[in-house]
Amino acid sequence: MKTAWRDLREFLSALEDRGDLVTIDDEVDWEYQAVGLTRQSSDVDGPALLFNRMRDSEFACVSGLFGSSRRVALALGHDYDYLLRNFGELEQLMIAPELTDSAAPCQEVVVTGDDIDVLSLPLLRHFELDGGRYLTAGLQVAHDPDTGVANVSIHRQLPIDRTHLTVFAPMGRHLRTIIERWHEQGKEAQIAVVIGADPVTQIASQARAPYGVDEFSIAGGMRGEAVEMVKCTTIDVNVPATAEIIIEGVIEIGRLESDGPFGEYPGTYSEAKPAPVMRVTAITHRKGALYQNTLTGTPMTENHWMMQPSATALAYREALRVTPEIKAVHVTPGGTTRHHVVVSMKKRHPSEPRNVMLALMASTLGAKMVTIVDEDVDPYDMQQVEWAVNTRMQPDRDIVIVSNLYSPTLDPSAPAARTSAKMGIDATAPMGEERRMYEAPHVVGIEKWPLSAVLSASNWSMPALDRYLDGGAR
């Protein structure tokens, strides 16, 4: 499958070739409506959308471009569950970006001073109790003062007024350190906002690798070529060349602005927080340029898929580091994608598995809950989850419970700001012979003996379920 796509607009004509894009030519409030179609076609493992009139806006927007698993997964040319499974491994893969001296698409049209209005993008208002308007698909990228390395993230944005927008990156992100790594030089952190880049750099933003890392050398090595970039026309700064939209930009020393509340990827409100705070020194776009938003709020939405391969990737990693008798790994979305991790193991000691959920607990994933299963558990099917839980699991014996952890996650029930209390659960059954009797019975030559055979032979077929189920066969 092809991973080196262009730029976003290629990408939108392989999914509208699929029928995996609907485009709306009628006029879309950027207040609810926006949000309120892409929730439903979210909801319904729908198309990406595509609304060429925006109110107030001459910019077209796309909306939940990956709100399905399966457009992850064309964006990356992999099955899903293979990037599930395997999306650590194409972290590895580096290329580093390429600067270009040639004219940039994302630099068709500049504009700057009393000009700039970042309200001239349809940014949508999400939800209800919603602090305001949000720019949520932005890639916020910004270099480490010392080495120059870039870090690639995606914060939410709230607007202030034409020139100024907040920036949400809480103390221990990345973005953050580098922010206030700058300020510390008595100098404003530099920093530019890419909308709309080619798919693969946006799911390649959200890798969990260390600081010092560079995202845009994760997208060459998962596109199999290297990103294109140009430097920003006011800043130092690279983006990459054939994005839809850059805002530039610098943080301000000192300034913090309320940011919140917001609908966030719990399903639930985040509080308004203090935030860094943005002013915008230029908007570059190509000409007939697409802002892009992106949804999130109660799971799954597009920010969910978007992360939960590089979340399962690194709980894998975490829980390698305990036993290399790893099976497989679960982030769920239930927990939205952070919170509950199932792991699957071959357990060698009795104990092991409360090292591997300590080692869960204590990551940067922002585990909440760890449950780790045996290798004869499948940690995709719930079902079966829940069955080792009730019955190899004792309650006094097998939960660990650890209060007062670090976490960097969104929790309205913490009772402390990146602050969380953690369980673990040991659902595993006991070794030796004495194991036998946590074993499902299991039905001596069954496989000899397939149902189908039989069915195929009366003639059965499977609308004679479907009557029966509808009670016209009782």
Ligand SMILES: Cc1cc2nc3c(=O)[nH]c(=O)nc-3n(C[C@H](O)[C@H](O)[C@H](O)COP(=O)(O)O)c2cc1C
The other form holds:
Amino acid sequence: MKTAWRDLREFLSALEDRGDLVTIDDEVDWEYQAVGLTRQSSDVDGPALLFNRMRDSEFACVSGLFGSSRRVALALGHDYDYLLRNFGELEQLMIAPELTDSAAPCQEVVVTGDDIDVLSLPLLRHFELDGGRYLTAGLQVAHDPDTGVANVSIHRQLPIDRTHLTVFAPMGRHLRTIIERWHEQGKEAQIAVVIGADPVTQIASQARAPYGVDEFSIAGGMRGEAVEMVKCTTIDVNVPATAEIIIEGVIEIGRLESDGPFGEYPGTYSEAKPAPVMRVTAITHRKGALYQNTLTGTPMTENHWMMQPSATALAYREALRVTPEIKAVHVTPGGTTRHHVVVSMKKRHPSEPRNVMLALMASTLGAKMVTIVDEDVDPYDMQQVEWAVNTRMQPDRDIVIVSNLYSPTLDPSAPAARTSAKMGIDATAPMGEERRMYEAPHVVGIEKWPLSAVLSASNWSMPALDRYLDGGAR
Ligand SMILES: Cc1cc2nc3c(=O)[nH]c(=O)nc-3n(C[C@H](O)[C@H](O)[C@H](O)COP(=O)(O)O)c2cc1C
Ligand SMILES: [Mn+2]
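Having seen the form predicted on its own, can you show the form predicted in complex with this ligand?
Full assembly next; the chain just shown is listed first.
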């Protein structure tokens, strides 16, 4: 399977070959229309959309690139279920990026000085109460001021004027730490925003690796080939050479501007909050560059498809710190792929599930609810999970509630910023002899009499529903 996509364009043509990209040549409005179409395609597991003519911009816009788990799978060369279970191992492959000296496509056009206007790019207006048009698919690249190690992550940005944008990098995010470290040394933090990188680099940016691990190396490992980098034209930051558009700039010292509201990943709005401000020093791009937008909002969207594998890998790592007997971890869609984690495990001590839930509550994942089930329950089957909760759990005995933990969250019910109460549900059955009464009733020898043999001998097939009702119930 291919993973070393040279650039976004090569991936788009692979999607086109598979019928998973639809191009729209009629003019599309950046105000709601492009997002409206993206939302609808996302909801039917439809194609990625390429808007060739955007109102008020000479740039085309691709939107909903990862609006289906199918396309995350294609980018990384593994089916999505495999990614959910093995993303953490892919994160370990690590191939360091390589600096190129040849002319980089992303610098074919260089815009500086008075010519800079961030709204020359077709930033989209997403939702009714949003604070404005938002840049949503930018990979922010910055370096720790002491070690020089790069960090790559995605943060929404709101334009303030032609050359300034907010950067929604709240406390706890690596980018925020980097910005603060530069500022503590009295220097503006240098930052590049990469739009339209190759698809694997985009997804690798979501790895929840420790501070000091360069996500470009994670991308290289997942691609099976180093990401080719070029130095920016006005700052000392390296960016992927084949990206579509780069916004170069610095984070101003001591300046915070209101960012938000914005319709966010919990499927609710995040309120306006002060955010760091980026001053743009240059915009460079390919000829005929494609702008990219990502949808977020009510799960599932591409925001969630892009984050679920890495969130699952993080939750799995944290749970494994308590016991090696973790069978599977599900960071659920209904839980916004962040707020609810279901863990199936084989407990070796009656209280072990409580340790696992506390480990996950304390982690940087942002889990609000942790449900622990036994190894005979598939955490990806929410009916089985609900069954376990309703047959193995007594609320007064098995629920743990902790108030006011620090937690990265945009949950509107949060009592304070970056704070949440947490709930753990131990839905595991007792250990030992007592356990038998909790297991699914078993028909002894059932496997000796396969129904399929009986059905095929009688030529049975599923009755078609229309004929079934015509002949009977009516
Ligand atoms: C489409 C998309 C938009 C995102 N927007 C934001 C954002 O605005 N602010 C934020 O803190 N994280 C955002 N994230 C999540 C971070 O990019 C992600 O958790 C990343 O791994 C953080 O990197 P770090 O561990 O290096 O801090 C977004 C993710 C995606 C996929
Ligand atoms: Mn990081």
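All figures in this text were calculated on a predicted structure; none of them were measured in a lab. Positions refer to the first chain, counted from 1. Think of the rigid core as the biggest set of C-alphas that the two forms share within 1.5 Å after superposition.
*Asks:* Could you check, with the core superposed, whether the Cα atom of Leu455 shifts 2 Å or more between the two forms?
*Replies:* Yes, the C-alpha position differs by at least 2 Å between the two forms.
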